[in-house]
Amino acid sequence: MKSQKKLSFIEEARRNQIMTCAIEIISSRGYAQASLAQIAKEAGISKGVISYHFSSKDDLIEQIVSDLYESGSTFMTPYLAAQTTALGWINTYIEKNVLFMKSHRKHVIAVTEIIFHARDEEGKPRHFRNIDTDATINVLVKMLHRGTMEGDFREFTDFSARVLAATIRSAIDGLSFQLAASLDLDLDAYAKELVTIFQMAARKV
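Hey, can I get that sequence as one chain, in the form predicted alone?
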């Protein structure tokens, strides 16, 4: 990553422009087509301008991924903090995740492309610092156990809670593929159906 000095308004605007153009190319043409030359052409600038703001394509890609996850966290946090029960928390977690993906469609598609196709120097899938699926699942597991204590959910073992938590996360992550395949997907209905499925799986019988 380039220097951590505070960016000027113009520098910040240029970085955002470059990232937006990279997201456009990756989401519409695929990760393999997102060379610095193509990104520069899309932005109407030279490759040298990109190199001034990002040390490498890897640096640019890292920032695109980080920006999505940081934006998602900023969006989700106040909604989740306002919930007073585990049931409300998980319902909100599902609904607002889908809402965020709806409003950041191209960015979500681009990051999905990146995650599945970016490789490190050894040819292995790249690890991105903002992605910690295990931590997310652990939070969901805790909420499922809390919901049991509050009387809203059935009894869970640690194993069964982890299975359901992983299923919730996978259902949300899997939406990114459908975003790319179906432009007219009804995301509001999708969110409601996911909440219904979750409630049926977690409810007391």
Contents of the next structure:
There are 4 protein chains.
Amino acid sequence: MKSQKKLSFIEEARRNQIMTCAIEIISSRGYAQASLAQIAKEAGISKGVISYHFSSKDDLIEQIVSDLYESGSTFMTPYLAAQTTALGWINTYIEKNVLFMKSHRKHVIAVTEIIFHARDEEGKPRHFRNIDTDATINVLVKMLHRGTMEGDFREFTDFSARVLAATIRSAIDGLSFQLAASLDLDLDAYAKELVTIFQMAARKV
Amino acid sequence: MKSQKKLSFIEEARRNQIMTCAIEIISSRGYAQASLAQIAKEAGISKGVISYHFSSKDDLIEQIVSDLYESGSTFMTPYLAAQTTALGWINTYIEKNVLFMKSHRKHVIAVTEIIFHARDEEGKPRHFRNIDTDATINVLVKMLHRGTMEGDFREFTDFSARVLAATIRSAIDGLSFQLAASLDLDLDAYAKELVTIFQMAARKV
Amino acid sequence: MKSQKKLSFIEEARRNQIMTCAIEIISSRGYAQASLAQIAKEAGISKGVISYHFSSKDDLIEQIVSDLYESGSTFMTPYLAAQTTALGWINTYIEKNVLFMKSHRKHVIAVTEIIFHARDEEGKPRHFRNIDTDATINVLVKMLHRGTMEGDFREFTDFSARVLAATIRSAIDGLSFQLAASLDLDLDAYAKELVTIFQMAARKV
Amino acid sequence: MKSQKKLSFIEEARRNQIMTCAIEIISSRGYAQASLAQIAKEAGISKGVISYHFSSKDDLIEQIVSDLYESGSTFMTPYLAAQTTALGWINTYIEKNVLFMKSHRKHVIAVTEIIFHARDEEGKPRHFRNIDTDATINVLVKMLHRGTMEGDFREFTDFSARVLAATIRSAIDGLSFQLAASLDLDLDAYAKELVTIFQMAARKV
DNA sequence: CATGAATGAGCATTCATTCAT
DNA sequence: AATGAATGAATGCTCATTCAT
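Switch from the form predicted alone, shown above, to the form predicted in complex with a further copy of the same chain and output its structure.
Below, the chain from earlier opens the complete complex, with every other chain and molecule after it.
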């Protein structure tokens, strides 16, 4: 038991080291530069180690993505669950998304890079948001309609709600790209501005 | 501002053919699929022809980008020049940007793909918007401040204007990604919604 | 037309050169040694050239196999077509098979190597002779039965004919392996001995 | 002739387990699939264990071969020793070889695979039969000549005896390849047919 | 005895680019 | 003006082997 735990600890440490190095390269130099050779060089190990700890490069990349989703969910969920109104939910959603970016800067940049590069075998984008089907947009749409019923938001058609939801997501996704280009962004202030912008854009007139 | 007038008719035609094929591949199958071999195959020519007409692959890619910027500018300028208020200018900017996407769908998708892939020698993103220096954002910021003076917009600090400007650009850039995923988007309606959203977000309370 | 023919000639020459080098390596050092790097080294070219002329390593290997089948068929067919009895046909089949090995020594050794190494994705042998379904065995079985009717061969059950047919093929296949180990085999004499052996094994008592 | 008596019971068991798993993989999926990783996985142990018990992969492979030779010899010797004539000896040799295959099916298939893949450092085949030097062929040649003296076989030159001996071996070796492709072969009947074939091929006219 | 971890060489393949014709 | 041919570096991946624990 003790030996297993220790070995598992080493394995876990290596996996984290490799993932951290991959994130470092992807966030600073882009997805295309993140070859196994570059990642291994950054980590000071041989290429084979990566293959030993991850079944494939895709596996490594997927781990980086799902790791972020997991910590994002863990971070966001309590805040969102505490909200009692749609207005509060959306404001919190925007604000906490941005603040999460602040604490996971490189990881978020890396995952954004990954998502915008991931293609299926035919070259079709794997993760681009389809305004009619994207899960995140659907949740935002539902909240916008709820906000209308609660008297905080203006009337929305399904389409107008979807466009606003997509615009909120674009603002957050776009911020991730800005992060890769701007090192000294004040994200607390940025979050407040975004909350203001979308609160005004959605509110009852 | 053509760089060289010496291009013969045939040469010009070949360049356009190659660029069109590259745009077709990049927009439909993604940047990674756009190898010279694939582009040549699509065009029904040999790889050498591309090298003959473009000094490098980067040169071809840059031409595709600057071509779009040129036609975008040609399309947008008269509409924007006709505006007498900042409010009108920004509404027009948003609306006509979206309509331009409608008429240059594949080219816009391709350039968006390129922009999010292009890196300099060190791996730094070549085109990501820096909120403090990006030319487009600067123009929007100027217009937002003018709108305040004209009594149509709320008060903005430099930072709050920059965040709103960046959000407008993110909405438009993000729409380009959606275009690659959603075939049947009603762009006229989408433009109107975006105009409404940002008019509300900027207006004087 | 002339230019096409000339270029096609160069291409043909390179393909033959590559195939010849691959045959040389496979026949002398075995299938496992025949990496693209080794073949390219033997040919004094870069690995890329092979990929340029063959769509894949499998393609190159398949060409080597089908080339031999084609020349084998071209060589054998007239002799076999000239035979009027089953006895003559089988004697000729054995004799000419061995003589063909004499003139295509390395190629035959290489293809035997290839055939005995080729596996499908699950590792199942692709070309091992199934006594009940192998096409070559089926032809020999038919001839054995015909020879019985013509009064030259003893009576065969289907099974006993199949075992004899398989034994004839094993003798020829096995000779190919011997060729890889024995440089100075007298194949004309060997052919005569095999003819004698199987004539005695099949004849009417 | 065991080389080392020091092997503990556990060590012996482990070696057998590893060899059995290697035989299973080689016989069912081919030599190329038999990486140490696959063998270790099949055995449910780590790769290191194999290296611990065998000095190298080649050592493991050689053990599988010599193990089969040893049990083959143990099985065959009493039957052959009981024969008083060359005719009886050769018939028994063929029949018992085939029956041994029946009882050691996978092991025989695996060893046949190994023999046709094993090469020395220079790539020369390690086990292909040289008609002039192969020990098994030499024994059969001696028996054929004895059979002539005993009045059962026709006259043989050294060469004609060697070809017949090689053909007998090819028939048996070839049967092993068939075993890998045909699951339901009646080996008792097959043995009888082979005895008939070679008795007829060798007999006095 | 056994393991997990790591290595480094080798694999087939793809790529942008160059060049003689 | 255009091409086919060739290059050499880089890619993700697998492998037998080694070694500290």
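C-alpha atoms forming the largest set that superposes within 1.5 Å between two forms make up the rigid core. Residue numbers count along the first chain shown, from 1. None of the values given here were measured: they were computed from a predicted structure.
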Original post:
Does the distance between the two CA positions of L80 reach 2 Å or more between the two forms, the core being superposed?
Top reply: no
